[in-house]
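Only one chain is given next, in structure tokens, and it is the form predicted on its own.
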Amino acid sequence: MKMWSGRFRQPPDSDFERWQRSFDFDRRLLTHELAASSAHARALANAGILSSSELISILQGLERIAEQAAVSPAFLEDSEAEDVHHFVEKNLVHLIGDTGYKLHSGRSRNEQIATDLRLYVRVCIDQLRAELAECLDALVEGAQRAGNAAMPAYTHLQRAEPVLMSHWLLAYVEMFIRDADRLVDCRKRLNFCPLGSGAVAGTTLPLDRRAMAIDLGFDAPTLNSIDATGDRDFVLEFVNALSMVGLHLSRWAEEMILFSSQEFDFVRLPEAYSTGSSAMPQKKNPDLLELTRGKAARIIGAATALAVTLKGLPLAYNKDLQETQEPLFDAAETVLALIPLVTNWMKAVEFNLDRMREAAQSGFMNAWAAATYLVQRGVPFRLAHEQVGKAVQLCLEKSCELQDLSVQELRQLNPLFDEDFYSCLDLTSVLALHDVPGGTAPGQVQRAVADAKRRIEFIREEAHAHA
């Protein structure tokens, strides 16, 4: 029996009926549908709509549906169910008889799907934050293993200044911590319960909406039934947050791809996450990294699809909202599958520390330190900048580095240059010069590692508290 067939004289066109079904994808929401239905059943009993025996029968029936779904994937292969709500009602009636039809008293599928999706997104956020904590741990562990190993930092993809390799990895830690924070912000805004909103105007029965909200772990009921049934802001906000995760993963992947090329030779690709060429025997290709970069486009595309779907909808529920589910599911499942792979890649990767250190000591990356030497002797920075720039030009003509110029050559540019100039140009001194919070000086980076570990542990504890 359709949940809406009474008003119609003829059945729907068979092709249309198959085409408009959503059960093939919204079956993912079964666990949440059963939880929300149980909360609604308890509210019906408290309002005197269900007897105690009817409530027990319904709750036991819902539990049996959950058990069957857990042990038999074939149970979910239902060609008749229009959506997850119809599937539950149909099976509940099959198990307990017509009492199952009472469960739909005072509610609408409009509020059901709004509730199920909030529960789904909430669980995804908690899982993602736990996975991000593991990924962040892998990055911090890599930073700790690197110790005081140095590498070039780049601007405009040109060598800029030397930094600690640990400082470089901590840059990604900051990105992913922001992603985790965005997810928890999204969770706070979505954690309100639509149950009791009815189709659009609110339920027609005296149900305790606050009790249902508490039952499902929500902070409170939603405040407006029209908004509650038509709102998918939380879906768009969540997938936008996922697109930021994907964007950061893509930037990470791109840099690892570049650094693993023979031209850089900073990164040695782990074989367990690489493949070869069917034609060129020597190849080791960065497949995990390239697919990570590609998946980001897919996630961003899902966010765009959601925004375009929602932008022209009048209040409240419209069937168009069914089209918000597949982009949501695809984006969430893509990121949930991807992050553990990235975590394990980071645990397996090896870095060519000798090559990185060698690269950090050439290409005039100590030029700012040279200018700072003059600034500390009273030279205005703009003049110091120009004079060191002329020294660099002289080095290019002589095919040497700044430390290879003689004091006499340097004094032709500024008489303040002296023998102590050379000690400020070595790698250790250049790194130590950036001794400010957020800088690459070893002491600052050690403090940053400790702070990152503290923040990661907070993310983990908060995620587990919601699990």
Given for the second form:
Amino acid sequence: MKMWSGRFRQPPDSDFERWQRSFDFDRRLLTHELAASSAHARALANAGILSSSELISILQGLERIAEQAAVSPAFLEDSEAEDVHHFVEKNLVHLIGDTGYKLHSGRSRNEQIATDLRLYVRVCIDQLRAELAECLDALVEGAQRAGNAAMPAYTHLQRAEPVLMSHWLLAYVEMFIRDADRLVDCRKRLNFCPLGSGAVAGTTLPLDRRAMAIDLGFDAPTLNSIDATGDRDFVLEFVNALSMVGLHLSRWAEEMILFSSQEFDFVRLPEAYSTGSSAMPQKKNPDLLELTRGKAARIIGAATALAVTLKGLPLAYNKDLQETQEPLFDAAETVLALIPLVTNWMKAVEFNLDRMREAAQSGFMNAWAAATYLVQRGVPFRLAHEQVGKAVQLCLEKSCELQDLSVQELRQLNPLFDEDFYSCLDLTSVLALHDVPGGTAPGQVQRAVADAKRRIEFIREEAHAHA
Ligand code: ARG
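I have the form predicted on its own already, so could you send the form predicted in complex with arginine?
Next comes the full complex, and the chain you just saw is listed first.
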């Protein structure tokens, strides 16, 4: 039986009817729909609408549906169900008879879908945080393994200054920790229960909204029935948070692709996550990285689709809201599948440390350190900058590095240059010079690694606390 046929004289056009259904995708929400329905049934019993035997039979019926769905995927191949809410009602009535129709007393699918989606997003957030913690572990382990290995850092994609490889990897750690934080924040804001909001004005039965909220692990009931049934901010916020994850993964992937090219030769692509060419026998291509970069577009696309779907909607529920589901599912499933692959790639990758160190020692990346030498001897920085710039010019003419200039040559530029200048220029000294919190001096990076580990442990504990 349809959920709404009474006032109609004509059946719906069959093409239209099939086209407007959502069961093909909202079947993902079945467990949440069953949990929310059980909470609603308990509230109905407490309000005296269901007898205790009716409650028991409804709860058992709902459980039976969960079991059947778990054992037989074919059970979900229902050609008649309009959506997941209709599917549950139909099957419940099939299992326990007309008492099943009592479950829909005092509720609307508008509050149900709003509730199911919040539950779905909440589970995704907890899974994602656990996955991000693993990914962060892999990065920090890489940072620890790197020890004091150095590499060039780039600005404008031109060699800028040497840094510790671990410092570079920790830059990604910061991005992914921010992403995990954003998800926590999103979870806090969504964890309120729409049940009892009815279609738009609140339910018509004296249901204990607080009890339903607690039952489903929400912090409290939502505060306005119009907002609760018309709101998908939490979906948009979540997918926006995902698009930041995608964006960070994409930047990471791009850098790895670049670094794996023969021109850089910093990164040795793990064979298990690369593919060959059907034409060129020598090729090893960074497919995992390229697809990671490509998936980001899809996630950002989902976030855009959601924003555009919501922007013109009057309050409260409109069927347009059904269109928020597929971008949500697609973005969530894309990122959930992506992070473990990226984590394993990070564990498998090898770096060409010799090549990176070599690159960290040429191209005048000690020029700022050279200017600092003069600053420490009282020279105004702008002048020191100019004089070291001239030294670089001289080196370019002679095809050498700053440390290859003689004291005489240097003194032409500034008489304060002395023999001790050279010891400021080697890689170790240049790295050690950046001795501030957040800088690349080895002691600072060691502390940063320890600090990152603590913060990641916290993310993991929090994710598990909710799981
Ligand atoms: N399948 C619908 C959706 O996803 C459920 C809510 C239907 N509500 C309604 N008034 N037709 O949005």
